[in-house]
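Quick heads-up: it's one chain on its own, the form predicted alone, in structure tokens.
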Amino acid sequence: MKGESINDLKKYLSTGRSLKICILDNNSVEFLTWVRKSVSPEKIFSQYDMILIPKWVWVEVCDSDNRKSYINDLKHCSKVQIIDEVDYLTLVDYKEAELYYLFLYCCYNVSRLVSFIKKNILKNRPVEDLDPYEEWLSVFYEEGLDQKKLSNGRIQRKNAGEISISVLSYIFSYYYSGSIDIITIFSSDRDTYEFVSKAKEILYKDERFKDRSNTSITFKSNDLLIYEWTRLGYIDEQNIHTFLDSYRQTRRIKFTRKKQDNSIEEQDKLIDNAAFLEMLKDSTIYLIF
């Protein structure tokens, strides 16, 4: 896992191979921790050419003894990578504009960040003469996310794994889809959704990005890995109760549904274990996070 230099990555995936990469975020670490023992790290991985790790998202999984030895077991499934969001401006070939609207896109949801990105990195100018990447990723790290102590020490940064997560899977996504096919997000954080989603709106509007072929970006939550597993036999029906009590609380799904006449109805609402239960055993059901 160390010692892959963010060149060796370029390489990798300027191979043309139909590439399988997933992104992990730190909340999904923390559940594939304590369902180890019933669903174990290759079943879930080995369909994947690469796991990847955002930095920021890696200074979270640290926080945890558990976590980072469950990543450090990966390297026995596919290929990891943790990437520090400085090597993003290799990634995109050193088109610095262009990486620029990437992580504005991706903080539209929050209206403070966007005020902070215009007024503190951009300051009125033309784009093209923002200071150099390195600097005002370091000024929005360090200036621009909310700040809270945590009992270890460490302090966490608001939303930086989110977005972190957000504007590397659009790099792969818009610099790299000739050689990557899927690109899925390992994640339950509602947030981390909701920055991926608005951001692909305006994207599709934005003229540098909107005619550029593109690779779609998935998302396996939580309760889509159970949904999964059951379908795969991993959980069987004499389990699931157990395992769902275990592991499982109520939460928000986005699904859809057929219907009888084969039109698709979409669905967000609150799901208990009861509901979810009856969810596992509907062919028609189809969850979305």
The other form holds:
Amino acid sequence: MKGESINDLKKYLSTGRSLKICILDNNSVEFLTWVRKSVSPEKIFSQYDMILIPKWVWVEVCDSDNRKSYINDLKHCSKVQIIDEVDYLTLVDYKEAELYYLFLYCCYNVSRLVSFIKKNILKNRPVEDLDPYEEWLSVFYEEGLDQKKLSNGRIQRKNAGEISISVLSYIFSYYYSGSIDIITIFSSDRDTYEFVSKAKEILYKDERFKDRSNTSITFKSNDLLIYEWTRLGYIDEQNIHTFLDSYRQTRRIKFTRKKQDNSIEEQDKLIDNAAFLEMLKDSTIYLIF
Amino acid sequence: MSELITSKNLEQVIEKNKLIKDDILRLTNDFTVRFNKLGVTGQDKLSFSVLKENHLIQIPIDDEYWGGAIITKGSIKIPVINTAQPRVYQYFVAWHEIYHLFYDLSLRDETHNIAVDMDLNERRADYFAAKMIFGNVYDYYYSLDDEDFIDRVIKCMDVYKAPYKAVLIELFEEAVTKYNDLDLKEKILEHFDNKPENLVQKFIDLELDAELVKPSYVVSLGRLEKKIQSVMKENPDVSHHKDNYQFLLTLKNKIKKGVEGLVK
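The form predicted alone done, now the form predicted together with its partner chain:
To see the whole picture, the full complex is given below, headed by that same chain.
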């Protein structure tokens, strides 16, 4: 979206309603296309006021016609918007320096990118003297992010999607906390999760952000969706075995478990399908990611 | 390190040392009790092994005045040592940085503590280093029967693995404060500002191991490689650890190429 429509979005975000927002990552869209026959998009998305996809993610989505048509069909259940990263500046009310820090912190896990940003974007100047946002964003995208040529000829930029999702979610979290109740990222990509977590750690310490109110950012990984769907009865007990065999592999899961005395233990473990099946039956478990 | 010490301000340095002596001796005892649990006996090995536990970075930097530093980032403190400097300096700098790492109040908090007198603070770090390195250098000096003053000092450098000026300052302190040894005092003042030009050759002439006065050019990035390898193993589905590993290797190669230039 460009120009006018970003201002419409801003207006919508400032209405003061308790909005529920969902941001989609490419890997989740792929997963959702697989399970579409078992769980319809309406069941998953009708609870959200808005489904958002950053443009850098949208480019990846469009590599597959299945994914693209899935997104186009989502328009029936909720407001779907693709947001150009250039428009992030409008969303933060033109606070260019703050936007710079959001990008920097969302890249913090990748040393090479931090080094690139400091050397080629900040260039040893005070943050007030940065080049215009649109210019440095394009330098960052074109030269900073590693690239790989895909079989369809498109150049894929490594980490572009994860970074864009993280920045966008923090923009909503910090600049529209008054009207947004929920920001949920649909992603099973551990990198996305860690980019968001690392940025949170730094933002909480940063003088510019630490005392501001913000909406927390949560995740729905594929495993969390499956867990939810079995609870809601979307997948019945007879089929769950086949469902897991077809759509799930061994994966690291972050979760909590309530002990007998009601205290909570945290775990981060590699879980195969057999163990996952047990977890689905256990009501003392809450999946985090 | 502290202000440049010359024959002109040597007496003042000794005066400053008097003020901090009790404090520093207490710290050297504290260090031995707390950090040398394995009973390492070589002072040079001990300092490096303690620093390595704190992710010491060793890189050659083409700057003869830059011996090392503690880099602080948030609550993390990382010691760095310039391995393009002769080993004797590295050993001294290692102890100097240990003082900053464990005992420097201005580095203890995240916020810089401006109440600390920076000059005196650096003196404390140097004095701590000297007290960790030297035993009874005065008696050792007199046990040598060489007639030549410089030869004796070089032999002290060899035994204590200490820099030229550090030996002289230690000797000067003993001569002035303990023995009122005016003859030695004069000799030190006479030679203090004229460090022998070719120490390597002097070591060879005296049949000593000249490696001590040559740079080591070690490149070591604080166990980072091992650390990243282990998180990669634990989290195979996180790609940024692999990226960081590649970045580290590229960086290391770059440094090693730079070193080749330095050695030539």
